[in-house]
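Only one chain comes next, encoded as structure tokens, the form predicted on its own.
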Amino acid sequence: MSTNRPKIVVLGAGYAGMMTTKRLTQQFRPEEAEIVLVNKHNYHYQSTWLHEVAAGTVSHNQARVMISDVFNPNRVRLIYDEVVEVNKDEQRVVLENSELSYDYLVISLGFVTNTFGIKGMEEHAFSIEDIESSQLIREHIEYQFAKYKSEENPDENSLNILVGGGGFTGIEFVGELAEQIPKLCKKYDIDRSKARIINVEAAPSILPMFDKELVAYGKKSLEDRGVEFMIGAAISECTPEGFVVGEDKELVKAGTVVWTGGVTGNSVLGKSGFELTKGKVNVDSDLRIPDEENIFVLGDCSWVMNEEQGRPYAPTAQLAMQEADVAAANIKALVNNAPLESFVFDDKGTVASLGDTDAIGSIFTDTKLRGLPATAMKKVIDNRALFMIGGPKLVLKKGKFRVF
């Protein structure tokens, strides 16, 4: 460790990175530690809102927050650069345009899309990864409508939207599309029946994190608004025309193809020589890498074991933000040679939106919500995340308030 105040470097300004940085500023006085936050962009984005940006129901500006609006650059050193590699032996982070030493390191670089080796998926499908990729999907969808309207003999499949994956992101995305597509049809004077929204899922059910009753409600709600489901239909290939699906290798054609079927930890982990399990790092109960005294890995980059169930916790925003509290406290403990605490997840429940006016959820002690109560709770959750990051000012500026 350096002889001066310890240098704490946080990589990534997602939910885990922003909250860790905030907690560190609360744990340490300016003279006690140097805090550095490294992020590719000068903004944080609400990753749980990206499906709305992709569908066009929320603007990209509402979903992103300027980092300098949250942290005073005189208090936290802000570096906008891309992380290339972490050199553990030299306690050094290699950036695209510079290098950075550290005494304590927090890796919270978020996720990248995992196509599970499906042929053509990476080349031919869009993915909801960040603000830019989500904007690209929105623009592409609208382009398809404008093109369809302007052509004399348009391709009848060009307005179809194929969404691969019936998990959280995929279902929330088709829920937003169910709201947005009728508006685009009206804008371009196109018959609503010309635009199909098709969700393809290999598993026997969508939304495996919810019980059958809530899933049935959610599926019917989406079907009533025009969403079609192909469940138990594995995707064997993605072509420029669409998905090759099922045992009979049916080609389902579409003008817009989006893959939401899986994510994994940032590729920097592998480049840095970390031992990976399915693309992520297994961390100890104190959120450090095994055998590394000063490196914490949080959020989508790590697996944290749920000892009761014998499997890792599902990567969610609430998990990442709770991890941040423990990581910051444990860095303070390391600096003061105090005992470290173990991470214990306090699961407050899960709510999935089905568009702007419908949702399903299970909160606290398995209290089930559906319809407008679930929609209201979803907005409360979104606003709470904003509040935790930037306080009431950020909620008033970026928050969601309309329920009906």
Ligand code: NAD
Given for the second form:
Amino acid sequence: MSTNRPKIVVLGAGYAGMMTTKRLTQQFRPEEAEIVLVNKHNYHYQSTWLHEVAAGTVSHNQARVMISDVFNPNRVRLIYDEVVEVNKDEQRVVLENSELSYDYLVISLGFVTNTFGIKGMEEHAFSIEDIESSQLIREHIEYQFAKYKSEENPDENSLNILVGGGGFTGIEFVGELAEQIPKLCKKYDIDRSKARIINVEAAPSILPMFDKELVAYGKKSLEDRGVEFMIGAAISECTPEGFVVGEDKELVKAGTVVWTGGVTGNSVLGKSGFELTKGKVNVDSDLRIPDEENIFVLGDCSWVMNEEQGRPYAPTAQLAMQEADVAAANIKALVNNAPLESFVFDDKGTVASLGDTDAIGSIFTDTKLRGLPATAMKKVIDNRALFMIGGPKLVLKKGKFRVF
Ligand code: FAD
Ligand code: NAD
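For comparison with the form predicted on its own, provide the form predicted in complex with this ligand.
Every component of the complex follows; first up is the chain already shown.
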């Protein structure tokens, strides 16, 4: 140990990082450990609300929380800086503006968009990655409306919004757009038919993780509100005009092009020389990197196997927060030379919103929800995450209460 008090450094103040830090403050008295939380910004954001920020249905301020409102800076040392790399051999973290040593390290830097090397995607498509990238999408969409209205001969494709990928993020995003676009049409006095919302999915179905009945319900709900689907249509290229789709390479044009085709672990992992599986760090059941006694990797940066199903758990906020509990307990165990516990995921189910007023979900073992009960459940889940991070005060300040 570098000092008498072990120094525990948590990288990233997302779901995993905030919850780990919270649990560490509960596990250790101030004189027992120094706890440091490093984050790019001075705020935590609800990644699970980013599609709403991108559509403009939730303000960026509602989706973010000042970290110093949750943690007393006298209790947790807060560093607002960007992590560049981890040098595990020297037990050092390189930040953009300084460096940091650690005794125990928790890496919870979240996800980045995965474009799978699709030509032009990085250059020409927006992605829903953080508050800034989501705000940019919202602003861009509104700019397209203002521009369309101000031009004598506007580009008839400019109000189209193309969303590439019909997984959770893509579908939740088009659900929000289905609510927001009619409002923008009204605001700019533009006929609703001028603005198309098109979701493109390579697989034979959107949301393949849900059962067919729920998917059919969700798809119809979105279609009824003007969302168009191109299903079984792989995007092979993104150009400044739109997506190149399907075997006959049709160019589908739009003024706003958003890629929601997948995510992977933060690029800091690769830069730091960790062994990666599909961009993530494979961890043991105690959530440490194999052969690394003092480094835990959590949330979207980690590859945690579901041994029963022989594949990794899907990266979710639910998983990240549960991992945080085990990581904090295991750091305490390491400090006390006690046995470590294994992570076991308690899957409480999944709900996908289809805008503010509709949703589909599958909770507990096999209870299927749709419509109002699913919408209410989604809000309970969103508010629960706020509660876990900042208690009832945060729920009252930032929570979602409207169901209709
Ligand atoms: P994050 O919550 O992404 O946090 C990472 C943190 O690290 C951020 O604060 C970021 O600013 C910071 N950071 C990143 N890079 C650096 C750096 N270099 N230096 C310093 N700080 C850095 N999951 C669910 O369970 N339910 C849902 O309903 C749901 N909805 C979602 C909706 C959308 C639109 C998206 C994109 C994801 C959704 N997810 C949902 C998935 C969920 O958001 C992620 O699995 C979860 O955020 C992972 O938590 P995390 O702590 O690993 O990372
Ligand atoms: P995803 O991997 O779940 O979905 C991506 C979709 O894009 C897939 O359906 C895939 O077939 C499609 N796709 C990939 N390449 C394509 C191509 N070339 N052309 C057309 N379609 C293509 O990714 P996501 O939706 O970003 O979600 C990321 C993670 O976040 C998931 O694990 C998910 O569980 C989680 N998440 C959960 C929720 C929720 O629980 N409500 C919401 C959002 C995200």
